[in-house]
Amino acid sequence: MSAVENPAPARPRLGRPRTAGRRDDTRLALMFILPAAIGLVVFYFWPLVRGIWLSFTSWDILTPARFVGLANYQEMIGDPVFWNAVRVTLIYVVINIGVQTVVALLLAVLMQRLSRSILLRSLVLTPFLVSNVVAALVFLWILDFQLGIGNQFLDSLGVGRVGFFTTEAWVIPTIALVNVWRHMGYTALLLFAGLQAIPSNLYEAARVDGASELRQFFTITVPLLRPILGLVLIISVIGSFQVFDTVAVTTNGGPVDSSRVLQLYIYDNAFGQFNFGYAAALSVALLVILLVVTVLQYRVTRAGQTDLN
């Protein structure tokens, strides 16, 4: 007669431990993302993916897009045009990014310091509110060479008239300065929030110290507002990159293509001479530099890091 074996001791069930009172919510999760999935793949992938095959083909719309490899890349290293535009856009960025960023970040430490009031903040970011090409055209009226009243006021003054849109030297600048003039409060508000994470005791143990206002600026509050300050960096820089509405309204492209900037070749090519394919291969070099410069941003700017520890 054989010996009756022990049952094997059941073996605990592997898998996910079930919390009791707990539901997953990776479907519902999922419900609301899927809107903004399927938004991010029609209006952002499919156009890239569209716009890069195109800049390998010859295409005017009227005929079908014929495959011609890499010669649109060859005509791009060898067009003037396209590298006077590269010219004149860094240099519009440099000018719009470098002002644009000081005043802003004097503007949000005044409204940390001086005041709280809201209306004040709200009379900051009103010029946001304006459109880019209402703005334009307002500016075009007020520095008019012969009607406008900002050159009539300088006429008065003694230093005479100046061609702000019509002269090479100052359409640049003057158009720098219009989109400074609208981007500068919402600048500043995000600045001013960065501002808001600085614990007050490190400003009330510097006075202790005596350490005056400058000092405080440049010891706590720049390197404290670093992470901020390479975000709005990396935003107004991508911005910048992008001009179009206010060139397109106020000069389009002149005097002598010395406001011709990248975006509005771009635009010339595609819908003025029907020359799809060579504006593709401009964009995807705009998109290239674009990658480039906010790598380059990220990195030096440590963005990604902070010191609030």
Contents of the next structure:
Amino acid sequence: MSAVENPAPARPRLGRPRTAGRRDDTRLALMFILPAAIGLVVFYFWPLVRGIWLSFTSWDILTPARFVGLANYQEMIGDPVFWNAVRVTLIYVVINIGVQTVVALLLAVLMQRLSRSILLRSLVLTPFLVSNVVAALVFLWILDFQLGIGNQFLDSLGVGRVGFFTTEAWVIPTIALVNVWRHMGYTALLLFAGLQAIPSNLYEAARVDGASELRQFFTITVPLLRPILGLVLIISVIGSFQVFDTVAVTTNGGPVDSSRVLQLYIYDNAFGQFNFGYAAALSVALLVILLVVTVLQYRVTRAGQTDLN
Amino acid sequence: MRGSQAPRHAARSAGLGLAAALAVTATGCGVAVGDDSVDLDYWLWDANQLLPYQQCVDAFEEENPDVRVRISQYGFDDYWMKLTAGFVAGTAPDVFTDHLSRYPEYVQRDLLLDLDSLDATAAVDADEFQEGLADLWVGQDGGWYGMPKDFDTVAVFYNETMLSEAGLTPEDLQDLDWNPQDGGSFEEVVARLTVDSQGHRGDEEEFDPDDVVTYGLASQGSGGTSGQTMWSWTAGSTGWRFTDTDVWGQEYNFDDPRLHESLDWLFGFVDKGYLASYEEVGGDANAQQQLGSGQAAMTTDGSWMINSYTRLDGVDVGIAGLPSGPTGHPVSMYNGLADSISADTDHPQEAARLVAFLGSETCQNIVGDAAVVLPARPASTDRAVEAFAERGIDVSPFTDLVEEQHTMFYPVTDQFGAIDALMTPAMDEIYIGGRDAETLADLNERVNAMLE
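Mind pulling up the form predicted together with its partner chain next to the form predicted on its own we just looked at?
Below is the whole assembly, all chains and molecules, this chain first.
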């Protein structure tokens, strides 16, 4: 009603050109930032700070936390299962990232150089649409020692059956490759986007100069893709260090401790034994490992710089 | 924990208030029907027991119109996770089925009510149950934390057809014995039941242990810390016991050579070809599937599995007693489940009435007649034995062990979670063949240090 009674002041203001000089938008900007900032504080900073605090306590979640100083960290240093978990996780990361990056890069280049088919690109991405748990279950069946179609195939070839999820030597490579299968399409797509940003005239010039496909790949594609590659590596390495669901579904850490990765050990301690304080200390250790790895990667790959200019 | 209770009270009071207001509005005459009744949550994990316990609850509600009970059933693994989460969030069930390996940690954290402190349960006499069952649920503080509901022992399930194909009769499975030196008559039967791809049996010279089609004994993995159905009967029948006292032991006996010899003998079956390797069956070995698929001819398993085995499609399953050990008789682990009351409950007295009823003759008879497990009361056990017999199943191999007191208790100690995390990988390693059973002596020191 009020708008009808007194519409006059609104109109000229709307139509008026912006002549008031530099308006202070700080308050407006803050308002836009606020929801995200609240989310960040509530879901990231607060749990982080609380997690670090809990790592100095003995806490079973059912009774109040008790400050124990550095006891959890001292225990961690002398804990063979923790060091085994670090070793197993590192082996997993190396296999997972090593194979995934090479395969994804190959896929991305093939997608760019050989085919423009949307269907093909979608197909490559399909495994990423499957949840980790489902992928793990499907491979658990395919690679089952007795019933798995994969093992029956190997048997018919005369290779013999392989205990993919039941022998210490095979379990981590198998889990790593299952996750390569699931993630390579997504990584390939990220790299593919990076490839699209490389000017095509560089390739044309190279071809005029008689450079082979392989030469073009190593002298043009790889150097110019470096910033994207660096970023993709950092993201995938962080994700890879946090492997959990595939292990939990397929081996639950076994045989013995051969697939007991850090995240699973943290989970076992927290929810299996009510050692939430120790689990928090293990989480802080994982955080430190990730920080070191990320900074190193960022430096080594010079992910913040481009060679295009 | 106390702090987390407040919102639950508030929410529940608000909910009741709203319900009452709605009832008043709906009836329009100010007479609210049923708004003063109490709601109780009851949890269990065994789907087979859901039906008889629903009948028990129906009977209870008839006798106690002021109480309504809602039963929830979750799978065994999810069950404990949900229960812990429930305790933290203040939404734990009022009454729940409890396990001997779990309750000490709950008692330690004051999460359970002492049944002796509540009117209805304090009136129940522990002697009314099978001998020793109620004692398992008495904490170190003397409190009583579980109303016995059933008990279980271990016996041998075998494939009748495979037995006759091997030229054996059910009588041949009676009075078997074993020893760690030559395996005794039990090992002879296991070998006889094992068949390789050429049809040679385990006791024949041509037998190839690397090409076995049917194993004499089904694998249940290493059996972990308690080896309940896998290895506990072997070690038990040498005279070995888990801890220094029946209940609430302060020292484990994992350093005892009798245990090491028993494990070496049983897991030595893998090399002989009588038992599937870890590589084949993995950490989640399922003996019932092995028997059902013809991969194994015989297994040792618990009484709660009677229906699972006897209802296997296309397989006629018989039950025999465990073999005698060096002590001259068989020994089975004797375990029992019980109902506990959460300290979080808003209605302890009503919960106690429910728990007393679940342990009463009325409910135990319902469970017995359903023939799913062996109820904790002797008279109800008899009814279960009869009900099984009517279906052609003789469960005396399970009940005889209790009558003759050839049993040992499930290890009830503090820190079972931490001990299990240490022991299970070690047991797996022994089964795989990467560790000598003797090295358990070192682990025993660490286990006992946890109990100090």
